[in-house]
Every structure is written in structure tokens, then in C-alpha cells.
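We begin with a single chain expressed as C-alpha cells, specifically the form predicted on its own.
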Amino acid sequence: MQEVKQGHTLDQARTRLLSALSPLPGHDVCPLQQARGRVLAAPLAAPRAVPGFRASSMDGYALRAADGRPGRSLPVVGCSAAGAPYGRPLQPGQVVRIFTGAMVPDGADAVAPQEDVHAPLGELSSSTVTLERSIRPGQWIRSPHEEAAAGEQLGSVGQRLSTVDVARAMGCGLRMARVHVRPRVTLLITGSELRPTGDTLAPGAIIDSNGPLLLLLLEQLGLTVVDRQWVDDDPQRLETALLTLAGRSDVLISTGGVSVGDGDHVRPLLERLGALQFWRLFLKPGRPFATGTMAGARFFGLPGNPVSAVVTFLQLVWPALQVLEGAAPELWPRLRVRLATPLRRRPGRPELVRAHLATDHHGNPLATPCGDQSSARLASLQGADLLLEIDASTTELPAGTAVMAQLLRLPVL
């Protein structure tokens, strides 16, 4: 296939990608508090009015607004608290004592807080109290519908589910909600140099850091790994894994082999048990990048440097499992930040680096380079907030050069 020379930008590749893509079928039913995280394949509407009636938003006295003119002596008649509401009609010039939160009694159109009354002796549970300020109509009173109105559409089709999304939705009543499927993830990683933690180490070989690094990423994005496999660099035991792990996935991930060496076999075998969608990315860290179809499964081929890796999944294939998990991707935010430091680099290729987020003494966010950007270097990782983004040109920015980054920070709420 026709490649962009120097490899396809960014936003070339995500465009490519995505436009390619379309979310996987099926839908679960799942309690709302397992859904958190989760896209919506139903909107989820309010089954009635909540709270469903005209609350109190201070604790004072219940009362008409037409009843309260300043200094004029009212009885109490009665209590409403959260809970536990003043059962009866109020009757013209009588007020109900009220707690925030409280049912309004009918025939009460106004709250008056409990600091603007005065109360004989001081004891607010008086039987009979002073008003000190003039009334309005509706003053400190809740809407019936004030959170949500009967209907009210609480969640829209593929809309990915928060914290306070779930929340909300279960104290209007909802219990269930049904949301995409998610998709199957595997982990292939190749290396014949890989040995697990805790292996005893031959020359030239080191421990694996890219299955940790990926699981754990894919699960702090609520994603599972059905599976995934540790391959040296033999192409028969490749072509093995490749489709054993295509055949139990909807998307296949691995690492290593996509280059152009004499031991790099994932991209050859991809072209021939596959289809390859393109290769090569004008980008660093990540140039060996590749992607396409496997035996029903998407694939794609993250270079072999810990670093590479995590940067081309960020960039790229979150925002692919975004699309088949039916949602909208989201890209990471971004943001305008001034360098603390200096940053020198080789021009070549735009460079998305990894820097520290950090503020000056007005608040202004303020960025530093993450030390050696190497993309071997794991620990370049450690601690970045941000990927600045560099052109390719650049050769020297001077502290204080303001630059756009990706905040990488995932939200709470």
C-alpha cells in the first residue's frame, strides 16, 4: 500500500483510524452501580419529579409571603423536618417550623431563614415568633423539580457514565442501565531480551515493563485483558500467538516487532494472515506504529520501547477503544503552558514531551521536561502530567515560551 513518506502525522493516523472504526454489537443491562465508566446504549430518563415536592433550602419558619411583614407576631403551629413533614394545610397566619430540606406544607409560599426571626427568650421553638425582614413569594424554596423533572433525559446514547452521572441517575429512582458492550482486549508481547519479574537474567537480557505498563493502563481505563502472551521473537511462535489471540479478542495489542529489523516479524505476519491498514508514524517517540485486521479482531502493533508505547496507545488506540465502546473518542485536553526550563531537542520529527505540570505564584501552569526523553526511558513517564507539543523544526525553547500540551490527568468527578 501507498505510505506517506516519512510516515503518516497524527492526525493523519487518528483520522484514518477512526473513520475506519464503528462501535462493536451488543448491549449489557447493568446495575447502575457497576456502570460507572460505562457508555450508554439507552438514554436514561427521571421516572418521576425529584425531590418530587417544594422543599425547604434553610432552616426557619414555613409560612405565607402575603403573612410576613416586619414585626408582626406569628404563631407556631407546628414542625416539618427532612423525613418527617407538618401533615396539614397551613392556615393564613400561622408558620411552620422548617429544616432544610423539609417538605413546604401547603398553603406556605415562602421560607423566612430562621437568623431573620425573632424568637421570645431566643428559644426557636417558640410558640410564637417575630418576623424581622419583609417576605417574598417562593423565598428559599426548592422547585418540585428542581434536580430533574418527570422525563428529563438523565444520560443520552453514548455517553460515557461518571461518578456523579451514576449517582444522579440512582437518586432519581433508576436502578439499571443499558450500556455497550465492551471490548475483548488482548496483550501480545514480543521480545526475545523479555524476561518476567523475578526471572534470572541471562546477558543481554531485562525484565518486561510493557504487559504491567499496558495492563494496568488498560485497567485504569476500565478496560479488562481477557488474555495476553509473552512471545520471543520466532515467527512460527508469532503466527501462533497472533492468531490464537485474534480468535479470543475484538482488539489484539502488541508490542515490539513492527519495525524494520532483521528480527521484526509482527508487521510481515499482520500483512499476511491480515490487513494491514498503514504502518509508520511522523511522530517521537512512536515512529514504528502499525495497525489493521486479524481474524475478526482489530490490531494494533505498539513499538517495542516502553515509552513508544504508551505514548502511541494515549494518541491512538484509547482513542479507537473509545469508538468501539460506542462513544464520541475524547482526546486528551489540552492546555497553554509556559516552560520553567529551557528545552533543547535534535529537529527531525514533532515530539510530544513528557513534563511535570506544576504552577507560578499568580497560578499560572508552568511545564518542565521530564529529564532524559528517551523513549527507552521508562522513568520519563514517571510523574508527567503533560505532552508538550513540539514541532518538528524546533531546536531550542527558552524558559518561559509558552507551548499547547495534553493534560493526561484523568478527571474524579
Second form
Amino acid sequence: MQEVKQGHTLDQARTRLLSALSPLPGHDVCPLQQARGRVLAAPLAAPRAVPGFRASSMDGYALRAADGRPGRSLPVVGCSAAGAPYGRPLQPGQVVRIFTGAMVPDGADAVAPQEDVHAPLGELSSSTVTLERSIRPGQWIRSPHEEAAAGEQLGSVGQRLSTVDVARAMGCGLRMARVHVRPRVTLLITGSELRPTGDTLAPGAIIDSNGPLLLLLLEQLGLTVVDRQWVDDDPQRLETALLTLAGRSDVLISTGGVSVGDGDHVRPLLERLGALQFWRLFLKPGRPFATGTMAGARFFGLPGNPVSAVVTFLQLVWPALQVLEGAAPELWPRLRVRLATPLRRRPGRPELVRAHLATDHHGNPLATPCGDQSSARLASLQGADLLLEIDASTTELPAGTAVMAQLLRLPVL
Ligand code: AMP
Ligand code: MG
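Could I see the form predicted together with adenosine monophosphate (AMP) next, after the form predicted on its own?
Following is the full complex, with the preceding chain placed first.
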């Protein structure tokens, strides 16, 4: 039987959340070398053309294409090496020995690769060379603005700088970038049953995994956790911790205590101490989820179950953090995959099923769900590449069924 729809669908929640957010005020000017992962607050423009001169893309001989008839012998009048140009104009009928990256002398309009040239006395000592092929004007010469034209935009406002963005801008002579400030994040891990690793466990107690999980996830996404606390399900202590952490951060993320149990105080406290924007998702895993504002901070109350906490973080908190940092929220890329094995589930809520990605022998993507999909089971997230988007009413899908999936991958370059 279909579960009664309670709470927002993921799309509704994301739209409501993101429309309430705008980038935090404030910029930093920082050395490009340290700016990877930061979001541009001003465009980057090339101060000059790069490389700025015509460069050879081969080891060989620079010449005039008009002189390049096969069988013709030409005198070698000098050498142009990378960083050590020949320095004079080339006269008709001459060639200059040239290496990759070296400046092509004025007067030359082509480079003959050494493989296409016969040097009777051996390459370097030859005083004349004979061409073995015809020459096309412009061949093996890089344009002076191959990498960038003077003034060309190398990065736009809202772009998160990648390794290559940084290297290209620095290679064009830039040293600094104006970037948006980053949200300061605090973490509040709630639950009377939780103990840190290493403590002796009383019956019914468990070790906190959300603390390390969210801390590492945020670090991986380039964000800094400025403070964190662990609190039991006591309304008074929770209130103090919430207000302290909210006052120290732009974003406060809590886990646990946001459902409807007797020990769940987070949502009423958010309503009393700040403002609840919305609560509850029509989603599995991740039904208990609350967001709003408190003491000037954006607040996210994530579920206590570790898988639910991660999934709601990836679906809602990460896009929100991107908006606060001045970037367009990039969602995980979606692709169509086929199930490698049948999928059986209890219908009710739309589900994000964790799965491994492989390819069949034609190279088509295949998804294998990561075993038991309990939201308490972190093993279902271990090595997961995909979140399969399954409709609320689906009960069973045979192997080979095509489903849409989100690809959990961050860019490398
Ligand atoms: P709650 O959202 O507080 O109702 O918690 C749901 C489930 O998640 C319960 O089984 C909790 O024991 C568990 N849980 C809550 N917080 C954590 C945590 N930090 N680490 C691991 N499990 C947790
Ligand atoms: Mg709890």
C-alpha cells in the first residue's frame, strides 16, 4: 500500500531551501597557489597573450614554406632552442635548427619535423639539410595566443577553481584571485546513546559515527569545521549548545533528535530559538530533516542514522553550502544505468539506493546495489558510486531495468 506522502519531495525541498539562500558577504584576495577549491568573486583575465610568440611544436628545422620543395638542400644558419631564440630574421633559402617550445624566427612560416628531413652528416653537426617532404605554410607552429589571448577570460564569477584553472591562470602570469569567503561550519552531534571511540560502552550505547563522517566529508569538500560538540538528548544542554555553535558559524549542522520521539528536541528548539523553514522529507533514507535559521546561522537538522545523514547532506546541505559560497549549486551528474541484479523493496517513499558502478562488455553502465539498504548501515554507502532514483511505488525491478542514477564523483582536474 502506498505510504501517505508526508513532507517535501527532494526537488521541492531543494527549491525551497536554495531560494531562501544568497552568497555570504565578503571576499578574500588570496594567492592563486592556495585558491584551488575557492569560488571566484571577480573574473580572471589573461594579462597578455600566452605563449606570446610563435613556438615550434616539433624538433626540426624552421624555414619558409615556399623554400620547402622535396629534394632541395638548404643551409642551416643557426639554432633556436626553448628559452634561447635564434634572434635574427631568417633569410630566403635558409633554415634554422629548432626544438619544441622554441621561438620560430621572423621570416620563417613553417617547421619541418626532423623525421621529414635528411641531414647528411648527422643531425646536430650538419651544415645543410635536404627536405624529404613538401611543407605546408604554418605547419608545426603554435599561435602566440594558443593558450590565451590578451584579456581572455580565464575564470568567471561563481566558478570554483580547479587544479587546472589555477595552473592555467598562473601560467598566464596571474598571481592572485579575489574569492568569496567560505561558510564557517559547526557540527552538533546529539544522542544520549552516543559515546566517542575508545569509551567503554554501557548496554545500549553505541559509538558515534556521524561526527567523524561529517567532519571528513566537509573536509573533502574543502570546508572547515570551526567547532563541534557532542550533547545528550537534554533540552537545556541542547539549547545552550545550539546557541553557542550557531553564534560561531554561518552554517550549523546537527545530527539526531529531529524526529518525533520523546527524546527528539531539535525541531521544537529550532522553532523556539530561531525559525523553522520546513521539516520532513518524502524520501528514503532521510525522512527526519529540518532546516531554518538560528542566531544568524543557517541550520540543518540531519537525521541520526548515518546513511540518512550523509544522503540528506549530499542532496540538500552541499548545494546550500555552494550557494552560500557564491557558486551555482552543482547537483550530482545524472546518468541512465541498468540494474545488474534484481531490486526488491518496500514501496512507500521515493528511495535513493546506494549502488556500485561497473560496465558491461559493450561499455554500458551497470549498477549493483550495495546490499542491505538499511539507513543505519554505513556499509551500504561504502564504495558507493551511485544513488539510484527509485519511485515511491516501485516494489520490484528485474535485472536489466534502466533507472536514473546520480553519480557521486568530484572533479579531479
Ligand atoms: P535519531 O535520529 O536520533 O532518532 O537516531 C536514529 C538512529 O540513528 C538511532 O538508532 C541512533 O542511535 C542512531 N544515531 C544517532 N546519532 C548517531 C551517530 N552520531 N552515530 C551513529 N548512529 C547514530
Ligand atoms: Mg536520537
